[in-house]
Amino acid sequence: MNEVKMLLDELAAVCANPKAQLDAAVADGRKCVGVLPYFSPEELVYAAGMLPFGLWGAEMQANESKRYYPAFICSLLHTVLELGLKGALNDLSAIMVPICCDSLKGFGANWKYGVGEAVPVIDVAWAENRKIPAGVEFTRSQFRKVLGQLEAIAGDRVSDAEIGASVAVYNENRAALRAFSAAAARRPEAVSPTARCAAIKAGYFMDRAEHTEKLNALTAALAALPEQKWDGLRVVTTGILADSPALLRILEDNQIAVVGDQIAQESVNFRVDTPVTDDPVEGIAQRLGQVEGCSVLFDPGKQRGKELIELAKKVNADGILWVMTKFCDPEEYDYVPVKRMADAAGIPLLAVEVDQQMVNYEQARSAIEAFAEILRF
């Protein structure tokens, strides 16, 4: 247990101070590229010898950003822009912005106007119909364009062999994340919701090879623990973000373990590997066509609902917790059809709203406490 705790604490420390990771990389002479959600081709950044640095917002009050965005834009974008406006991200060599929702489409222009050209913007586009051959080809062409911009920043050309090696690093990391997630589900007494979240999230700020090494050691240490009975509840989560410290503490207070997820920041991002292809950039484009379960990706048949129900049954979850990011229109549109599917399958589903600028989670606490009581009967 000591080794498990030590490794979890190390990964939690990375999440608690991601700026330290950025500062250390810059001090070592490594260029860093900020990566906003979702599904930007991080492998290309890594292949260029630079560090992809995840920008998933922060728990803070945003003020300056409200000169650029109205209050009813998701706090993830508000807080990232706030950090940029305050100079906290000046050490980045660029930021990649996927233009996959209405709010993100305007982010690059706001960044250019507010932060300036010191940290240039790389827009990332892909085909809405991302599965068909024409869609894959369009996405490949856009990712090649991104690669050219990254090469200009890195000051060197990037070969297909280097991209292929980067793909291998990321696929190894995804495999390690899947193995850890499964191990954590089997050891809920050892891996709290807070610790599970931190172990996954740390990869957005670390070198992926280093993150893989930590995860593999952690998974092995979990496997060596003796079996223990878990008397609490088991839930799967879904949404964009589920990294609110206050929300995770509420789950722990109610003896609720997270035994699986369909969160954009978590399993949705590592469930599918990048195919190994002759043109590695095409493989990255193909992977995007295989990703399901995220509201910002075209999903006319609501595969998200089907996958979520299958996951809940597979891990013997007592219920589903929908972590609704406030003011996220794609998430709100998804909720009604997926809720109907869960009801039809007889799986209890609770939605709670989160915001990175919230200071009071008592409404969520009351809802979760009531949900827990219902699940126990």
Contents of the next structure:
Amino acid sequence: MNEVKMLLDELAAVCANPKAQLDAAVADGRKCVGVLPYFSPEELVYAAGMLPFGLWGAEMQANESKRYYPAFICSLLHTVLELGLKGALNDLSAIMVPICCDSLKGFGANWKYGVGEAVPVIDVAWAENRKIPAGVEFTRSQFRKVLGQLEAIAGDRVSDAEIGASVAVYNENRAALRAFSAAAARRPEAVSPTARCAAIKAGYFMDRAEHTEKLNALTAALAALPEQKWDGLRVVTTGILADSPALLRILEDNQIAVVGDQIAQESVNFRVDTPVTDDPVEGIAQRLGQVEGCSVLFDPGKQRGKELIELAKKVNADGILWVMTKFCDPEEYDYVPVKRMADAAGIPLLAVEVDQQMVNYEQARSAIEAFAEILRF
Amino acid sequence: MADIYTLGIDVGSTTSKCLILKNGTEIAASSLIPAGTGTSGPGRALAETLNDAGLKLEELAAVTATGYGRNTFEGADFVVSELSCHALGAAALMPGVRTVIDIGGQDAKVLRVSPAGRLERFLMNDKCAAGTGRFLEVMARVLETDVSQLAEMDEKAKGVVPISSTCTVFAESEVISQLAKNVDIRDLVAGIHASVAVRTAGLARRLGVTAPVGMTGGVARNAGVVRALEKELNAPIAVSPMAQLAGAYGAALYGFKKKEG
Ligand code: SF4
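Mind pulling up the form predicted in complex with its partner chain next to the form predicted alone we just looked at?
All chains and molecules follow, beginning with the one already shown.
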């Protein structure tokens, strides 16, 4: 148990202070590139010898950013912009900005205007029609363009062999994350929702190879723990982010374990490996066509709902918790069809709205408590 | 067999409600203090109810706390969400009810209750006072009247002055500009009630409305809002005279059921 706790604490400490990771990398002479969600080709940054640094917003009040974005834009973008405007991200050599939702579309321009040349923007475009050959080719060509910009920042050419090696590091990390997630689901008493989330999220701020090492040790330590019965509830989460400390604490207070997820920041990012192809950039583009379960992806058949229900059944979940990022329109659009699918499958689903700038969680607490009361009945 | 007394206390944002049930069916005493969580309200409601029932705390089989301030109330045997308690209480006060609309001081919720009176699903309003008791208080203040007078004023309305249903602040300035136009205040009150109804009906439709429909919470005492909501939903709405005490009733009932096993 001690080893499990020690490793979980280590990863939680990384999450609690991502800036320390950034500072340490810069002090080591390694360039860092900010990576905004979703599906930016992180592997290319890593292949160029730089550290991809995940930007998933922060629990803070955004003020300055409101000069550039209206208040009804998600906190993820408000708080990343706020950090940029305050100079907290000046050590980044660049920031990759995908343009996959209406709010993200304006981010690059806001950043260029507010933060300026201190941290240049690399626009990342990928094909909406991500599965068809023409879509894959478009994405591949765009990612090649991104690679050119990354090479200019790194000051060196990046070979296909280096990209292939980076893909291997990322695929190993994804495998480690999947194994950890499964182990955590078997040991809810040892891995709280907070600890589970932090162990996964830490990877966005660490060298992925180092993260893999820690995760593998953690999974092995979890496997060595004696069996224990879990009397609490088991839920599957879905959404963009489920890392709000207050929300995770409410789950713990109500004896609710997260036994699987379809969260963009979590499993959605590691469920599918990058295919190994002759042109490794094409493999990265192909992966985008294979990922499901995220509202920013073109998903006409609502595969997201089907996948979510299958997952809930597979892990024997009592219910589904939709962690709704406030003012996220892609999520709100998905909610209606997916909720109907869950209703038809007889799986209870609760949506709770969360905002990184929120200070009062009492309504979320009431809703989760009532949901737990329904599930326990 | 000795009688079983169970107490439910609903610590709300603006009021504290307390109720003692005898053997899970008969109301032994109840009280409502217009002061909510973080005030002397909960303590006073508890003392008043015990006093009226002629009981001591030790004589109670269970104390169940619910409402916004449930977690800060000390001495509860059970702490249960207000959603579950309102469902239980409403089903006991209005037998057969399937959809419960609860509008309290700070929030509005819609509950689907099973035929057996259990909470099946629910929706809560977002973080905005529009469509809640607070909204009506703000409007009453602008109209220089008391919130308890609104229903009567609505009764005498000849028309409905439309008021925005989306935001308390905007609605307040709309009301002020209507006052400047010298519109009949009673028609304005009808408009305010219609705006609450539109917002609440939207929430109810999102959950799905299954008849019969009942209403609980402080705003249920306002017949103007109930009428406007009936019109909006095109369905009759039952209101119990104990509507405001439904949460406390449900909490007391919860304690009784727990003790009964
Ligand atoms: S997908 Fe949603 S949460 Fe993500 S950036 Fe767009 S609006 Fe914000």
